[in-house]
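Heads up, the chain below is alone and in the form predicted alone; it's given as structure tokens.
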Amino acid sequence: MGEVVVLAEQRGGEVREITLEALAAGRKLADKMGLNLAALVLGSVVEKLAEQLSEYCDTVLLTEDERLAQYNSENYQRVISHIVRERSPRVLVMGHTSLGIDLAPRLAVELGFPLITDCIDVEFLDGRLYATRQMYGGKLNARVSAREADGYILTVRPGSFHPSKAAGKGVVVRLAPPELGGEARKRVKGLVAPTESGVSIESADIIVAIGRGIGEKTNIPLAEELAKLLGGVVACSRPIVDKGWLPPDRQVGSSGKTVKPKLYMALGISGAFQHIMGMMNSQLIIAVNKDPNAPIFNIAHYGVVDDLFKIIPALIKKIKEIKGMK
């Protein structure tokens, strides 16, 4: 039985979002070609990982050896082209991230397979792979198609895929690494993680974001109040992190995080493609603008036209009558 293998991504020992995301995307194929689903999973002492992906997929393909403690190109490529030299999937499937961005083109030049990038759908359509794939900064959805081969390489975006688990219990199966040969080139010498707010607005239910329309900095606490009522947490468009008001790690579009929250409601936001982009997928969308014109209307489930100092302080004061709060 062939498979459909996906890279599973981690950080800090921890299993990104990703990874689930893209054993969704992978599962749809493998379903859709009656093949196994399997993660790969890379790096020393890992076995926790091998087990918490082993509910998402069929099989989990675990090898372990210090030199993949960190991520090293050289040394991942080595090692997933011999394992895909001897199991031949049909499709390897890995997160259009920094680290997919680097190692896919890569494998797919040494391995000769036919690459689709930053795929926000898949499908395998009478022997030939299909994928959608956002054109012109977000303006147009192009499906394309990969030529014939034994083999292809796929990147998802984060956000297009909705992770979910699987019927049984996959098996994990241990595969001896490679000999990697001598030192690798690049040397990982240490990570420097990015200043956070300590808010990871990509895991939030519930997401307040605002944009220009805010006014003022002095005027971020009205939404973060809400925020706070509904048990959520604040965001922005990319000017915001721009003026310095919130940190980066709260922006939200193609330069910022993609999230998909139950409920995302957009204040003095007017919804420019990079930041749709980020947050198209989120369950429901409800926008507050005074431009009956703006493009977040186009998306949103609920709009509002009107001014935000006007519907805000309202909404607080009814959520507050709700819950019995002075």
Contents of the next structure:
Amino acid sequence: MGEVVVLAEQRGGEVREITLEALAAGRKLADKMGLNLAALVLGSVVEKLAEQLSEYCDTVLLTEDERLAQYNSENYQRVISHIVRERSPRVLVMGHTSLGIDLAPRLAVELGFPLITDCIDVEFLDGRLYATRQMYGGKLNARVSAREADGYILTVRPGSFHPSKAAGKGVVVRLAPPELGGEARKRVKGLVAPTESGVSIESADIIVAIGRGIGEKTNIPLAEELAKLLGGVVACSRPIVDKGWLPPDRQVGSSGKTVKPKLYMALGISGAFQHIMGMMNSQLIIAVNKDPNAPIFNIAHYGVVDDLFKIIPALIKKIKEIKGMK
Amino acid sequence: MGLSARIVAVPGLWLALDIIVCVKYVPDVSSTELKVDSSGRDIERRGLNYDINEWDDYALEAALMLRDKHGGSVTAVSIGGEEADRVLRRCLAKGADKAVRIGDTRLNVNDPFTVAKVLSAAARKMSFDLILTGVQANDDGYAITGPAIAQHLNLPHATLAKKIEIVDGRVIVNRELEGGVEEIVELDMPAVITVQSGIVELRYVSVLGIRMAMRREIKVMSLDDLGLSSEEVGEPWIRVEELYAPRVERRVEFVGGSPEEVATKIVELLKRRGLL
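For the form predicted in complex with the partner chain instead of the form predicted alone, what are the coordinates?
Every chain and every other molecule in the complex is listed next, the one we just looked at coming first.
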């Protein structure tokens, strides 16, 4: 049939941004390969989503079943592999999200489709599929190829492709779900909202953020002193919360908070993509890191390549001086 | 109430869990400048330190806590040459009961699909209730291995675990979704779970522990032991063709000088911006 199929994700009945981005990646491949671009919408009552998505693709494949109301990898996998066997798409695209991470590898093994994850660019060249992705915490980029196969799967990194509407309006095609009976070995019990502990880093104008480079928990008061002098709060990247040194509501990044302060001072943060996603829109970003190639400098306005344990005390001293403190 | 009735009421008290933890050794690149080697496909590895993949470290820790609570055993499994032994000894030092290394020069450890196939073949040779591994690895970050193992073994799985509990012979997992929201899923056992960083606090390994672990046995298995032919693991599904420093347009202005000079410049900047 000749298709690139993009799996749609929704939250609260709305199409997620990542789906429009995945469609943009899918469009790039579909144009190059001379294929149709289709969005696949799974859910209980999701006609509205299908309508929305029809503006971004040639076909919307719609499968409704009450057992698809919430995401469960077992049901999703059964439905998608069924559809893939019926329609033989060349490429299946999804977001590199909690859903894509959960679902794509199993589908890849089941279908024998090579999978490249977390792609920031995709390409079809001389009959082969290539993708660009980051490695080593974003320090290097890799061009990865997939071995030749009947079909391929890609997951795309959020924020890497720019959504654009299609020239015409896509046709909605209803597909009957396969038999979803059988034993359920995985049961989804519900969602839990994150807990909040007090300090709101989202409303702060000035943020002093610390990362792995802070070294020890006992060094955190140094950052706190600087934050206090600047009238700001201390936030952090994921490793600090993972170690239990600061509570989860201080974490900036895709699994934490998104902040846009007037000043974001990144101390000892290398700048993994997940962190960048949460602070890239700060008005002024100053980064201190020992590695001149740290990805944080790709987003910072000002950078200092030095040991933060030399820079922070010097800054504290200087600010105290101009404030007339001793 | 008879004994059998009690067992039905509180099975958690007697259930013993045999857990396989799949661990990878990775170069520590957090504070190192990386260079691409002459092949253009790999990093220059000379001078790099190797350690357990951070996510796998959390998976091991979660496994040890489950075993300590419910009884049973933890077996650490890794693929690689003798350099992988260091990581396995670390697992033993932390409290793992057994260590298995799949060492075979025919293996392409850079292809996650090959790795998943080999690890699932190894798991078939053992008895287990749970397989735990990290969500992804520090080096390649594919996040493929865990769910791919589950598919090979036809077992239920959960990814991105922030909490794992055993209740009535089933496993309850809190999965980390975007923005700190968690999804609760219940799995029948045996099951495969990928562990997110920060699930529990990591324990430190004592020097004595490491020394003791030096004397422990690491079982080495080959592809033949696993019943796999080299054809079955021959061609990688995906491979790195080129590795390069990201070509990004930086807007950054570097501030140089002594710490005092840097501090002076930053303070001037903040004053100009009305931030001080």
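Only the largest set of C-alpha atoms that superpose within 1.5 Å between the two forms is called the rigid core. Since this is a predicted model, take the numbers as computed values, not measurements. Positions refer to the first chain, counted from 1.
Core-superposed comparison between the two forms: the Cα of Gly253 travels 2 Å or more. Comparing the forms between the two forms on their rigid core, the Cα displacement of Gly127 stays under 2 Å.
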